[in-house]
Structure formats: C-alpha cells, structure tokens
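Single chain ahead, by itself, as structure tokens, in the form predicted alone.
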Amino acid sequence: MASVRLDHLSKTYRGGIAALSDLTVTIPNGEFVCILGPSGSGKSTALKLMAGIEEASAGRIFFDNEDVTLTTPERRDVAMVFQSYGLYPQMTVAENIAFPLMLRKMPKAERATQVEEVCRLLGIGKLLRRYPRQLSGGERQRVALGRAIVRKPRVFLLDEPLSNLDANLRVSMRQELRRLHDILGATFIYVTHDQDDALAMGDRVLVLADGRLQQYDAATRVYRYPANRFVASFLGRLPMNFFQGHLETRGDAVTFSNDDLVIAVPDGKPPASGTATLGVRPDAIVVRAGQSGRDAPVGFVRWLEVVQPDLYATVEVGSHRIIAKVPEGEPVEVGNPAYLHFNPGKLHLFDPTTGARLNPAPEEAAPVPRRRREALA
C-alpha cells in the first residue's frame, strides 16, 4: 500500500497538445479515489503517468516518499485493470490470474495456493478451467480483478473497468469493488466518466476538465458544493438550472434578481453586490399547482418527465425554462400555471466570468475512508 502524490504533473504530446496541466494532488494511503471527467479531460493520461506507461513532460510522481517519476512500470509495483479486461484468450482463468506470479518465477505450488485464495475472495472458484470466451462480462471483470489482486501491489489503477457492463451488473460490480477495497485496505485510483460510479465508490473525487484540476474533495462535497460552474454542470442526472442576474443587499439579506426572478440568498457569505450566476439543482426547487408561500415565482408547465423514481416539470417563467421537482400527489399538469419554491440552503453562486464559486462552502472535517467509517459504525 502507498499514498500517491502528484507534484505539478503535466503531459504534452507532439504538436503541443496539452493532455494534463500542472496537476498537484495527494491521494492518501488506503483511500478509494475516483478521477472523473468528460472525454479528453486528461483522466486516463493521469492514470498512465502513475503507471509509468506514459512519461511526464513536467512534474514528479511520488509513492509514499519515493520519487517514481523515472521508475519503469514493472518496478513501480502497481496493478492496472482496463476497460477491455486484457485477458489472454489462450489461457484458462487460473492461468490468467497466475500469470503475474509466473513472471516473478514463483513456485507452482505457491502460485496455485494464491490463485485459489483470490478466486475464493472473488467467488469464481468454479471458473478456473474455463477460457475467457466462455465467460460473461461480469465474470471476465472478476478475472481481471483477480489478476491484479494476486500481485498484492502498492496501488490499484482502474481505467473505466465497468463501462462495458449493463446497468444492473454495473451496480453489483460497484458493490464488489467497494467490498474488495474494504477487505484489501489498498489504495484504489479509479478513472471514470460516469458520475454515478464516482459518487457511489469514491472516498474522494478528483474532477478534471481540459487537463486541469477543477475540484478535489469528498464525494458528497463535490456534489453539494461544486467549486465552479463546470463541476456544477457536469454532476447531476438532470442539468443544473443557471440564471444570470445581480446581487444586492436588501435589509439583512442578499438578494439575487433579474427581469423574471427575485430570490433571497441567506446562507453563507456571498458578495453584497455585483453580477452573478445563480445555480440551482432541479431537486432544490419544488413545483406547486397552487401558491403555498409568498413571493413564489409563477410560470406555466411546458412538459413533465419521469427520472425514476421522481417526477420533474419544466416550468416557463419569463425567458427561463426551469426544471423542478414535483412532490408526490401534487396535481401539476402541462399547460397549467405553477409556483416554484427554491430551497435557500441549496443555492450556488458563481462568478459569471471565471465560473468560480462565490458563496463559500462550509468547512467540514476531512473525509474518513469508507473502510474506517464502517469499522467505527
């Protein structure tokens, strides 16, 4: 096991294409960290640099206090699990899992013992004599994990290993990866473009865009308190609502307003005045068929959609089309007027030019790794 520290790490390819720029983060020993971002964000490049598959253009990589920047891949003692599984088709399951031990010239009897232990851990003991072509996607994934686990590496690097699985199997494999992490207590670094994977598994989430770090924080905080407009727009099953307007002080409260909306912003300490972008997630706005409070914006319902298990409405208020949650049993219908109620504790303010967050997130203690949380429960 090892902590991983990336110190001003950059990678520029031929032609001046910057895949990663000045990335500085520390991944604590034993944590499950997800690197999240869209295609081309630099997340797989970061993983390849940690593995030694790619050579850094600038910066350093440390495992614990050891500088491994120029260390060859085989001497870094990491294990990679790929999206394509990377199994050898001519080898049985047992031979695939044992292959790293064969390269180390481990005696046959000892290899067999370790393979059996790993297969028991993964529940694939009955598959030892089968070939990859005889396995389902989930079984192949477990074999690929087994080949990584049997090496007992310092760091596990996983490059979108669940992307080829169907939705139900993907959920079960997330649970399997969490279970394995808890048992092994190793450092897991998992690359994905799927926010559900990242939020479900990560102790922390590292968000990249255009090769640059956007936010690195506990999984819950990345969702609840996005550091900038990009993170706010990238996370969430439904897109965040964004409004352009002005901040001004009215009495003891700061108010956001534009031609169609006037919304109090009581939480945190936003700027007292100036232009701003207000971001509100759909589940932080409630749609009512009748007015149940003062100063609720009124609009007309343009359409309804189900995002299981909830119902959401798109409400037209002036020039805005606002996505909001419909409470169960509320008689909201397309074409009818509706009132919107904003949750004041879930409003996000961003600089309209830089996109940076304006209302500061509350300070909280550093996240405790999942395996320690469960041990303390």
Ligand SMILES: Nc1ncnc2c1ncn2[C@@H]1O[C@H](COP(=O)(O)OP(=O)(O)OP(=O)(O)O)[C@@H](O)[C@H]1O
Contents of the next structure:
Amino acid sequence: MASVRLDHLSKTYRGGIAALSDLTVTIPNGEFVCILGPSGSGKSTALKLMAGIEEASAGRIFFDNEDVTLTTPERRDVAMVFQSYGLYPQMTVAENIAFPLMLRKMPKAERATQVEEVCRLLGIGKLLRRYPRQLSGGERQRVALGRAIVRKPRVFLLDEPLSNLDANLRVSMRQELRRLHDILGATFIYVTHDQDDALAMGDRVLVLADGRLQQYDAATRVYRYPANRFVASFLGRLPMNFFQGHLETRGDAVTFSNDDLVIAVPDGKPPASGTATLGVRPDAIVVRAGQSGRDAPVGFVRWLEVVQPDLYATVEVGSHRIIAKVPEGEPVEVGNPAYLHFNPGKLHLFDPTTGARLNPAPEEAAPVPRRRREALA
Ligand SMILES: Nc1ncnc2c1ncn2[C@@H]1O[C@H](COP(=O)(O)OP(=O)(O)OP(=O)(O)O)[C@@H](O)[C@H]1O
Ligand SMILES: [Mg+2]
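Switch from the form predicted alone to the form predicted in complex with this ligand and give that structure.
Full assembly next; the chain just shown is listed first.
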C-alpha cells in the first residue's frame, strides 16, 4: 500500500501529441480515487505513467517517498486491470489467478490457498476449473480483479474495467469494487469517463480535460462546487443552464442581471462588478405554472421531459431556454406560461473568459471515508 504523488508530470507522445500536461496531485494511501474525463483527455496515459508502461516526458512519480519515475513496471509493485480483462485463454480461472504467484515462484500449496481465498472474496469459487471463454463478462472481470488482488500490490490501477458490462451488472460491480477496496485497504486509482462510476465509488475525483487537471476534490464537491465551467458542464445528467450577464453590488447585495433575468446572489464574495457567467443546474430551478411569481422570471413552457424519477421543463424566457425541475403535481404544460425560482444556495458564477469559478466554494473539510479491514493481511 502506498500513497502516489505526481509532480509536474507530463507526457508528449511521438508526433508532439501532448497527452498529459503538468499534472501535480497526491493520492493518499488507501484512498479510492477516480480519474474522470472525456475521451482523449489523458486518463489512460496518466495510469500508464503510474504503472511504468509509458515513460514520462517530464516530471516525477513518487510512491510514498520513493521516486519510481525510472523504475521498471515489475519493480513498482502495482497491478493494472484493463477494460479488455487480458486473461490467458489457454489457462483455467485458477491458473490465471495463480499466474503472478507462479512468476514469484511461490510453492504450489501456498498458491492454491491464496487463490482460494481470493476467489471466495470475489464469489467465483465455483468457476476455478473453467476457461475464460466459458465465463460471462462480469465473471471475467472478477477473474481479472482476482489476478490483481493475489499480488497484494501497493497500488491498484484500473482502466475502465466495467465498460463491457450491462447497466445492472455495472451497478452491482461498482458496489463490489468499493467493498473490495474497503476490505483490502489498498490505494485504488480508477479511470472512467462515466460520472456515475466516479461519483458512486470515488472518495475523490480527479477531473481531466485535454491532458490538464481541472479539479481534484471530494466526489460530492466536484458536483456541488465545480471549479470551472468545464467541470460544471461535464458533470450532471442534464446540461447546466448558463447565462451571460453583469454583476452589480449595492451595499451588501450582489445582483446578477441581463436583459431577461435579475437574480440575487446571496453568499460568497464574488467580484463586485463586471461581466460574469451564471451557471444553475436544472434541479436547482423550480418551475411553477402561471405568471404570478414575484421577482421570478416568467416565460413559456416549450418542452417537457422525464429524467427518472423527475420531470423537467424547458422554459423560454426572453432569449433564454432554461431547463428546470417540475415539482410533483405541478400543472405545468407545454405552451402555457410558467415562472421560475432559482435556488439561491446553488448558483455558480464563472469568469466568462477563463471559465474559472468566481464565487468561493465553502471551505468545509471534505468528508473522505476511510474504511480499512485487514481481511487479506
Ligand atoms: N501511443 C500513443 N501515441 C500517440 N498518441 C497517443 C498514444 N496514446 C494516446 N495518445 C493520444 O493522447 C491523448 C490522450 O490519450 P489517452 O488514451 O490517455 O486518453 P483517455 O482519456 O484514456 O481516452 P479514452 O476515454 O478514449 O480511453 C489522445 O489525444 C490520444 O490520441
Ligand atoms: Mg483510456
């Protein structure tokens, strides 16, 4: 088990492709960190650099205080699990899992005990004599994990290991993985482009775009307090509503406004004046039928859609099309007038040029769960 520290880590592939640029983060020992980002953002590159499969172009990698930047993959003592499982087709499940122990020349009896133990943990004890082709996707996934676990590596590196699974199996494998992590107490670094994976499993989430770090924060905070406009729009089922406008301060009161909207900005201390982008998630705006809302923007309902379990309306207010949540039982109908209530505690202000967050996120210590049991020790 080890903490992982990346210090100004960069990777430029041949041809000048900058896949990862100047990444500096520390992943604490025993934590479950998800690397989240769109396709091509450098997630797999970051993982391969940690595994030692790719060589860094600049920067350093530390496991605890040991500099492993130039260490071979074998000596780094990490286990990597790929999307494609990478099982040996000519070996049984038991042989596949025992393989890393064989390479270490562990005696046969001891090997068998360890394989059994890991298979019990993963619930694949009945599959030991089967070959990979005789297994379902989820079962193959577990075998690949089993092969990683028997090695008791310092760090687990997982690259989209659930992407071949159907939606239901995915949900249960997420829980399984999280449970495994909690039992093993090892450092897990998990790459995914799926925000649900990241938010469900990660203690912390590291968001990448174009090879650059966007935010590294507790899973709950990347959604609640996105550090910039990219993170704000990448997370969330429905697109965040964005508005261009001006900030104005009178006394203590800060107001955001444009031709169609006037919205009071309550807390935090955004810059007193100037242009700004306001971001509000659809679930932070409530739509009501009618046009009686005092101080509330009024418009016409253009579209209704169900995003389980809720109903959302697209309301046209001046030149804006605003997506907002319809409370249960509210008689909102397409073509009819409606008014909108913005939740004042859930307003995000961004710099219109750089996209950086303007209103500060609360400083509260991020609750990072750490459960460790030495079941396999
Ligand atoms: N061996 C390589 N040679 C040249 N360019 C590469 C190589 N591997 C990756 N790249 C490029 O580096 C960038 C980052 O790739 P990477 O595989 O890290 O992305 P990713 O975030 O894992 O994407 P995905 O979600 O699609 O797996 C991409 O632009 C990709 O085309
Ligand atoms: Mg990848």
